[in-house]
Amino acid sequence: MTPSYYPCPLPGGGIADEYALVFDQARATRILIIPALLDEANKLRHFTVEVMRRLDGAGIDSFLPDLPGCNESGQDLATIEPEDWSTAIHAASRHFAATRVLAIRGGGLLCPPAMAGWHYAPLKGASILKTLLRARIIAAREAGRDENIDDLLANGLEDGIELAGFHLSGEMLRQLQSLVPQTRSEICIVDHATIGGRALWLRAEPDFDPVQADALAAVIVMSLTA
């Protein structure tokens, strides 16, 4: 596993080089792995870079791009919708010549749409969103205060709000609810049950499980000899 970067579109123009870590033989199999987006994204890093090692064993190159506004990314999240996210993924799949796509959760709403691949335990972008205000909601009432999900939706959608530290535009909101996995014959499905055990971004902190991720990276090996 090494370190890289990838040329990223700006939302107001230009580029910047947004960080990548890869598995990188110049084999001919060669996945790009959309990471879940968020909270999630923490708390699956450890997993995700584990099943990219795994599937680096089989013999199969992978490339985790950041997310512009997230992990080592130089540009503000405030100022980044789910669109901005899609091109950089557009982006990253042309500059490490990507043959499939491994999206994690979320990430599946950012699939670039010409590639096959696999989409892991997808979800709406509106339950992300309902997620990340039940987890505000509950953290305001073990401070003494009262919050309910509409008046903060409400006032998120007019002026942005912070939610699990992640500071979110109103636009960022708005698309967010109206995003959908895809669903086309090209991406397989992998639902949490074929991986099975207790999901980890149920779980408090960012967690690992070394059978959770051999499982996986198992699932994409057996389809691509299949």
Contents of the next structure:
Amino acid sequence: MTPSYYPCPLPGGGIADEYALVFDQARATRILIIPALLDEANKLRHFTVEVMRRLDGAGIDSFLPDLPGCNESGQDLATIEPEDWSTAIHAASRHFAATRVLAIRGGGLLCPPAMAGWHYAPLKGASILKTLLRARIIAAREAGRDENIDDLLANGLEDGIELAGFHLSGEMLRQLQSLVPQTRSEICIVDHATIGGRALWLRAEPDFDPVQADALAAVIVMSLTA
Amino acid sequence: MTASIDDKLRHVLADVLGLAHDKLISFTADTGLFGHLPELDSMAVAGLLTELEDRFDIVIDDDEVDGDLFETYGSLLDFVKAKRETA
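Can you give me the structure for the form predicted together with the partner chain, which would complement the form predicted on its own we have just seen?
Then the entire complex follows, led off by the chain already shown.
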């Protein structure tokens, strides 16, 4: 596993180097990993990297790019919209010469349209947004403030909003509301039931389960050799 | 049917809290949840709500969501049972 970079086009023009974690030995199968989004990215990062370790052991290269505004990125998330993430994923795919894609959860909303691969535990953009909005109103009510989702969303679409520590632009909210996972025959959906165990994105504290990483890597290796 | 809602709810909580299922068996109606379990923060509760909707096929209105709902295991169980009856 080595740290690397890829040239990521910026929304206002220009290019920034974004960080990527890579297992690259110039092998034939090169899988671009699209990470889970926002809060789920933290909860699933350990799992994601462990899946990459197992793919490496099975002779498969993989690449985990940072999305602009997320993880180690120097970009301000408040200036980013999902389209910029899709552009970044496309750039990373070209830079690393990926042959397949593995999208984790909300990462599947950013799948490059022409690539084949796998999507683990898909969900809609609207579901990501709903959970973040609910977390905000629960915290507000605990603090004695009465907020409701309709008002938060209406204001957020105008002026942006801070949810679970993420500063999201109005355009980010607008696009998340309507993004749905792609249903293409080239993208194999891997439901969580196939992997088994407790869904890691539900865990109150980030956790890791080696059996789940084994299972997802096995699904990929088997479908490549089938 | 009631027993299975209880059992399913314990499983969902075990998934969220990372507790062994046998520890969840010791949860009683008075066992405190939100505000009593430090790991059950607002983000975890929000994820739990979405999971409850999926697993019990119910819709939870946002004005029903407050700390009282998760005050104790009993209050959460009563809420899910009532929702199932009207689902």
